[in-house]
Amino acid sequence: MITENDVIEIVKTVDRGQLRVWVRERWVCPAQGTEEAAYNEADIARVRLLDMLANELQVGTEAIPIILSLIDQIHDMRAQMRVLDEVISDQPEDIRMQVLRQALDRC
């Protein structure tokens, strides 16, 4: 379990009013446990995210929610995008070749 001394350790530059914020403001959403929060290593990411955004490049407030959710659908359509390929590689060479031709086709 990685708390939250843990992730202003790891992301020196985030001090824990920050972080608590982040958490607060639902951009950041460790699992509750029975003390505190846990952290895994998707949570430390998307720490530095917000924090290169909102340090480094001096993003405002009111846009990194914006940001954050079309990371996170980037991020849904690239693991839907996965299953798609998966599901395609199953098929038999003659379908996979008629999905390429009509994805082709539509291009």
Contents of the next structure:
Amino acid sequence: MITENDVIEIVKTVDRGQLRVWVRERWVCPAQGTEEAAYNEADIARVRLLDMLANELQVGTEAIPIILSLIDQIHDMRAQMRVLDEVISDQPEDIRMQVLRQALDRC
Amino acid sequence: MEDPYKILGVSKSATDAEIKKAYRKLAKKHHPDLNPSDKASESKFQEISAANDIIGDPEKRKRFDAGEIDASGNETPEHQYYKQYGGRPGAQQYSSGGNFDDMGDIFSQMFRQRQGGAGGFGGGRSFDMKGQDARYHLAVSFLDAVNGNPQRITLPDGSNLEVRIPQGIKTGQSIRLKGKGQPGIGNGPPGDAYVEIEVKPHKLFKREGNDIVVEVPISFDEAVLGGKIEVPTIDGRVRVNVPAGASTGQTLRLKGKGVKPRKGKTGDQRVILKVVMPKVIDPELKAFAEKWRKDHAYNPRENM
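Which structure goes with the form predicted in complex with the partner chain, now that we have seen the form predicted alone?
Entire complex below, previous chain first.
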């Protein structure tokens, strides 16, 4: 289990106070463990992203939720596109070709 | 690496502040997480950050300008970006909850399905929304995980959540409890609870695939003569026959005594024998060994 202590050990440029603010704002959403918050790999990557935005690029606090929301929407969209891509890839050759041709025609 | 000044687009006489500004501007443009669909952004960003590592640091910049260090050998290590996780299992907590209603029937239908809504092509619009998902982390003992013993989580409000553990669950797997998240908005259904499982190690048993591996010490006389010994398994002790002349490292396979996963083949238990000599070698044993050696010496290292 990756704890809050581990996170500030892994991402050295983030301190406890800052991490707690991010969790309170729900920019980072660790799982709730029996005793304390439990982070996974995605949470750590999220902390790194926030560290980059807030500390390295000095993006203002008001802009961060806007950026996160847009990033999250893009990832949801990409996830759905991946599903569609998989479904189309599983179709027989002629249907796949037909979809591709028609899509190209409209681009 | 190319000239770091060129990469950041600044002159050799730029001030530290100008360099910082140029770096930030480029980093904002090329950061891989701000360009999730662009594969090339990763190497571009890597280049920018490596350049900044040199001339963005006044000390290193001085040494670089003096020719004491060059731009090579300053590649930044491979970075983990959020885009590797976003929109994938393990990052459900960051789902935007955004609506793709204007994206046409297929997308809005897929979206509604995922949000647990009523679905249906061309369905009506409303402000009903599924509640937020909750996320829990649960540490389960080794035996509870392999045997699938139900667990209980106490929520912050003092209530309890029963979690049925599928037999043979592994660390990192998640259990979805439908409707156990936050209440929905309007007539929307409640969110789901995701319980991430961590299996704690056991002092005797180890798991390899669906096999359980356990090291069992045997005495010197048991090794020589063989016989029945009792060994622990994940569902109690069983008696096992040790063949005469057993050596350390020899493995006995107990068919079907491993993990019984919900899907897939039941594993075995592998018992690795370990011969343990008595703590004190008494005169009798010593005398016997000396006598035995005279006529029966053997070299276990002849192939070394």
